[in-house]
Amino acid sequence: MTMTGLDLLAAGDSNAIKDLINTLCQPHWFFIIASVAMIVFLVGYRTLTKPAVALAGGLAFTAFYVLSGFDSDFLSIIQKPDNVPITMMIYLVGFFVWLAFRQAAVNDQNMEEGKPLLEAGSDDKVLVWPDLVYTELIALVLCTVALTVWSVILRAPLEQPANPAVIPNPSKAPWYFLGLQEMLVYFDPWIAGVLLPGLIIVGLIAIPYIDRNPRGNGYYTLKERKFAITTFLFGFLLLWVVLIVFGTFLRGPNWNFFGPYEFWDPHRPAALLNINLADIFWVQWLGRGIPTESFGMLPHFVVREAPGIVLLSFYFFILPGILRYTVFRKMGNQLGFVRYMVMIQLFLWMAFVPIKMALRWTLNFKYFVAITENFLNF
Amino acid sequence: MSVFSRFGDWVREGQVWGSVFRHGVPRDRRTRAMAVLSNVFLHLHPVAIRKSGIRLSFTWCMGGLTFFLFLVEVITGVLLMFYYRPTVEYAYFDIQGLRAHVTLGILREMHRWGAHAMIIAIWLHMLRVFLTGSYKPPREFNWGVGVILLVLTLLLSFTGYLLPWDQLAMWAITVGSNMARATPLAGHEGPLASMIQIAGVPLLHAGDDARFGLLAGTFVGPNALLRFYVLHCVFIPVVVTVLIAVHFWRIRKDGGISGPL
């Protein structure tokens, strides 16, 4: 029997390689790896959306991605009907934000020389009929085709009848969801499925409010709007995009964690033993047992999560002083005391979900504020 | 003149063609603007537009994409909607049935997959509207409007991936309405829910909070699936469909697709 090297690769020397991209897919690599990589292609937006060097992004992640292929753990999850809707938005999303920041390169670049924008001579009107109408049918005549050819090509998924007793494992909410099941790692439900759903609401709404900067209005920019469109980016491609691709592609049985060539082995125990800020406070710190009485008018709960109330009333009501007068000093002014307290707790809240995660990957940390008897942990 | 061109003027003369076409051939400016003018569903854009406007690497065709979809789901639902039933006796054999006795069948395919791409097109078209600015003034509304659309648009995935009530189904469904007996001061586990009590006796329990208002019972079964139903055949899409009035109304009262001011 003939061995190609295709095969050499997937049999012997690939193993190395293999166990340094599982390590890489751990979640704290992987989400410092994609800041990181966020914050470079913000910075270097200019260079790296030319056209040859985002062509060479796209096939060397195209080539990582058809040589994983060849593990067959790897196939097996892209391979989930379900799942495959995951890596067309991945493409999707990878060549429109390129698209836009191709855009936003030039427009930028066209300001500082004084050049019209890409968009400019907003005063040459053409008609719909042919313009946009013609475009509108070939649009709608080739997404007709596409999703037929996808019809066709992929069975839509169909298991075993349901059955209350019988529990997949893991059982997984829709793929467009799964940013907010991971956050159920992190967070109680109430504010996984609630509070954090209800805040992305709310808070898209906002923006258009609590983002008072006149200009990057109906164009393509990223220098007029850094802040804007930086903190957007955050909360889109690693809150929500990155989430998903943990949640479908690396979240195994027991909702453990899985690098992309590992097999998914439900036996694998479930590590943790998460401790909260009580516990480091009184115990690891004071040397001392968690009170247990109540302080004067203070029940025994409150005296216990005493230093996570400390910290999180300094984190959402203090911070916010403090950051109105540093670090969004001109912000602040531009914004008024309203809008200011709006876009200052959002923004508090998106950050609070990082760093949660992070303690968690770290250090186990479950909860700052742990008052149980309440269900009121934070 | 060819024989083609003589029966096409020859229909187009006609008293049919003239009633329901009130201009003539589209080929010179007052007849092209009569097109859209004169057409109930053209008639949702401007009769000129901002060349800029259009240009497939600015707008994407997202939004229209997403529209588009949206009607694809509309009409192999309502075809589906000849097939299936929604109880437990039957749902999952109606849709097995589609799959085992249709040749050739692509309808429930097209249904889902029409439904993910749903999905991905509404996102791309929001990164594609904040990424140029255009939720700022005088379109603030319309971009609510949008996110609006947007949480109806998963909502409507999310009570249609019920329906086929095989396990990938029913479990999604009950990882994903478990977080409704945690909201607070609603669900049972939901935080201060103790405290929503008369004399002692509580108030919030299994058999009356958020959850079960939103599966008819305390788990995922017969109601539930009945439930689901209701919801995404006709609650939803018929918000939906007038917030989609609203949305595309909107946009040419603020001014249509935006440019650089």
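Numbering follows the first chain given and starts at 1. Rigid core (definition): largest C-alpha set, two forms, superposition within 1.5 Å. Keep in mind the model is a prediction, meaning the values are calculated, not measured. Compared with the form predicted alone:
- Here residue 230 does not count as shifted, since its C-alpha moves by less than 2 Å between the two forms after the core is aligned.
- Relative to the superposed rigid core, residue 136 undergoes a CA displacement of at least 2 Å between the two forms.
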The other form holds:
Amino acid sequence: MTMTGLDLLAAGDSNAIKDLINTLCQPHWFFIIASVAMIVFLVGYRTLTKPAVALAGGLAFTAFYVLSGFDSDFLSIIQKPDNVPITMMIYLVGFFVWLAFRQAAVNDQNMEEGKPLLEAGSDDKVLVWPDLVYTELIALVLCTVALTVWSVILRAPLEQPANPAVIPNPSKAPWYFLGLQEMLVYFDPWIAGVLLPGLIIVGLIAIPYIDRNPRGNGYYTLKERKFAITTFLFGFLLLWVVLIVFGTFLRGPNWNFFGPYEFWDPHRPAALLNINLADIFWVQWLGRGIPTESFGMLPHFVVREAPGIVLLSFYFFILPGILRYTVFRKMGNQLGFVRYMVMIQLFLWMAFVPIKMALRWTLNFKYFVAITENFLNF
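Switch from the form predicted in complex with the partner chain to the form predicted alone and give that structure.
Here we give the lone chain, stripped of any partners or molecules.
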């Protein structure tokens, strides 16, 4: 059977669309698009959360998924037993984000018009018997049925016993650790595995200490909590959910990035060797060799890494003061010195993660400071 001219034209258009999507799913473009989409959503949340608009968006995403399923490479990725729950997670995250912001949009509109909030006058009391017990029983039965059907239809991804001579490629952590595994690409293990998760916990603990704004307690709103909600969404959606999507659908053999319509070729060449800030400063900019001798009382590795030490010192110690009297002037006056410093350090650390990721994607950048003599890489 021969292909007609129309068939060839359709195939060419399809391949062009797939190539475009593969390009846009490269990490730097994907992250930029996701960031812009979040900003657009926050700006136009009152319109974009309307049920008709949200339903159209959900149907469009579903249509994309269904049509992409005709591509063998895409289908081989999404139908893996480990990856099916991540598809469900995307839908659930989208639904609950929409639900919260829809109620926030209605409340913000009602406040402007002098109308009562959605939560006003609601009776939160629920009788344990029979209301709560019946609800929990029904939920228990439905979850049991769903898990039973799931386990029958989709085979569990059980593999052979652990064998040090046979290593899966790619070797991936469980989905809830994929964000941390992704960060290990950009940061030293002590930062990605200890410091950053610790800062997440510290940040959550510090929220009641930093944010004493009584508005927004007990009801949904965006207008009265813009900075807090925007910061949370950036950390949750872009620095956690997106990293899980990266690790699940786009990270293939040898931990290379692949587009959704690309074959996971285990023989694909790895990325170029990564470079440090010292290489860029001394070799590329100054055109000389990297210093190997001490300068007075300064060890040679301090001289070598001086550009990175100066840059990081400016970022974490000087920049907070600049922001205090410019961008965060009003917030600094409200919080006071100590609370502002706690907030700005957590904020700068959160911003540092995508900065480092973008440098790795675009410049093959590895470390700002690489003191390998003392196992201190930053």
